[in-house]
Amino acid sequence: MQEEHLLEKIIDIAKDCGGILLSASDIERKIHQKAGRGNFVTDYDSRVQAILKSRLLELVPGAAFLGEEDRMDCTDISKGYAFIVDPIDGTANFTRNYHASCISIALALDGCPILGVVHNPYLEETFYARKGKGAYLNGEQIHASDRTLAEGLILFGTAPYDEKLIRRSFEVAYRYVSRAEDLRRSGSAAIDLCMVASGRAEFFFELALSPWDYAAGALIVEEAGGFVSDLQGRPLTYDHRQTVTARAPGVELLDVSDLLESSMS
């Protein structure tokens, strides 16, 4: 299948997907508690990964599947296809109806995404991406913003999983603000890299996050004219957690490595 309708096809079936959470009911019943602070599974979650996974590898059959109730290390994404994929990007959003969550799924070929799609079912905005061909919300071309950090608006997670990570992360945060316009906190990963894609925001980072948090939205950035990368500059990988920015084309790296050292010590 030629990657244009790969792509209709994925982007069909966030779309349904994002209608099993704008009919969900009775959330607060089936919310299941997973290892660290605030880390939070839905039966809903799961439901979505599960018709996620059956329908994604009919459209490319063989294909491996990265989703957020899986393992990492079971599941090895570096040669030929893979799908990466969370069912509900913000659950801790979703369990409260405060809606600021999404669906997003990445094609990645040996390792690097080359389709990307982020569906908000609450706004209906669908972003998504093709490598090579720009980015896109609802069927219009977006570019990141052409402001600099101090017209800027900053975008953070709190790493709220790891304890550790917490504070550092407000501190990072505000090396940032200090020198840009405001400060935002949305409590999805994938939105807020849709964000810096569509010229709504100029800069966002957290500290730990996974490849199903950024896969599809760092392609989505990247193909709108902006950057992504750790804190430090160097290219995102997508085999394991770590450090993610994105940023607009005026937006400089500010050098925080005194405080990624702290956060590890």
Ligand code: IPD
The other form holds:
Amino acid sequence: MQEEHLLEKIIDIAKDCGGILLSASDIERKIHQKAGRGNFVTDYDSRVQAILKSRLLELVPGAAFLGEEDRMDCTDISKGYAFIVDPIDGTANFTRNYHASCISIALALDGCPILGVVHNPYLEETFYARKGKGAYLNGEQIHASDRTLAEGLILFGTAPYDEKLIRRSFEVAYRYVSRAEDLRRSGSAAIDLCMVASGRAEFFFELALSPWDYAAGALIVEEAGGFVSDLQGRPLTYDHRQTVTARAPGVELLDVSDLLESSMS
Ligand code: IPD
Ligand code: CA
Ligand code: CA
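Coords for the form predicted in complex with the named molecule, given the form predicted on its own:
Below: every chain and molecule of the assembly, starting with the one above.
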């Protein structure tokens, strides 16, 4: 199937799954605790992932499938086609009816995303990108902001499931926000990446994210003219948990090595 056509089909699937989030009921009785503080999964996360797996693999038979919720789905994505999906990014928001969650789907080839879709059903916003073909929101091309850090809005995630990283997250956030305009924390890394891609914010970081949190969003940022890397400026990979940053082209990474010492690789 041609990539353009494949992208349309993936967008349809993401929107269908968005409908499941919108019509969810009785969520409180369908929440289960996972390892780590405040880390939950709901029956809806599992259901959406199962639907994604079956419908996406119909589109690209034989592709690998890496999804957050079913460890059986964790597989080697380094060769050939692989889907990297988060059925609900922003599950804590979802359990609270906070209306800031999305479905995130990337298709990677030999370990690097070539298609990315992030669908936020609450705002009916679908962000998507194809490698080398630009990034779009609901059919309109989007671009990262041309603002500097001093004029910038900072977004960050608190790495909430890892207690050791919370203080450090705020220290890094302080270093950035003290040189910028202001700061927000949405509860969905994939949505945050799309905010940078669409020029609504200038910088995002989180000290620990998994590939399903950022694979689609990172491609969308790059295709919108922004940059993604780890916190030290090294290229992202899509095979393990790592620090993630996204920035508008006029924003430089700050040296935070003193804050990170002895906390992570
Ligand atoms: C989480 C969200 C959150 C981020 C966490 C992620 P989940 O994903 O993206 O913003 O701070 O690190 O794990 O658990 O809602 O899919
Ligand atoms: Ca996630
Ligand atoms: Ca999730």
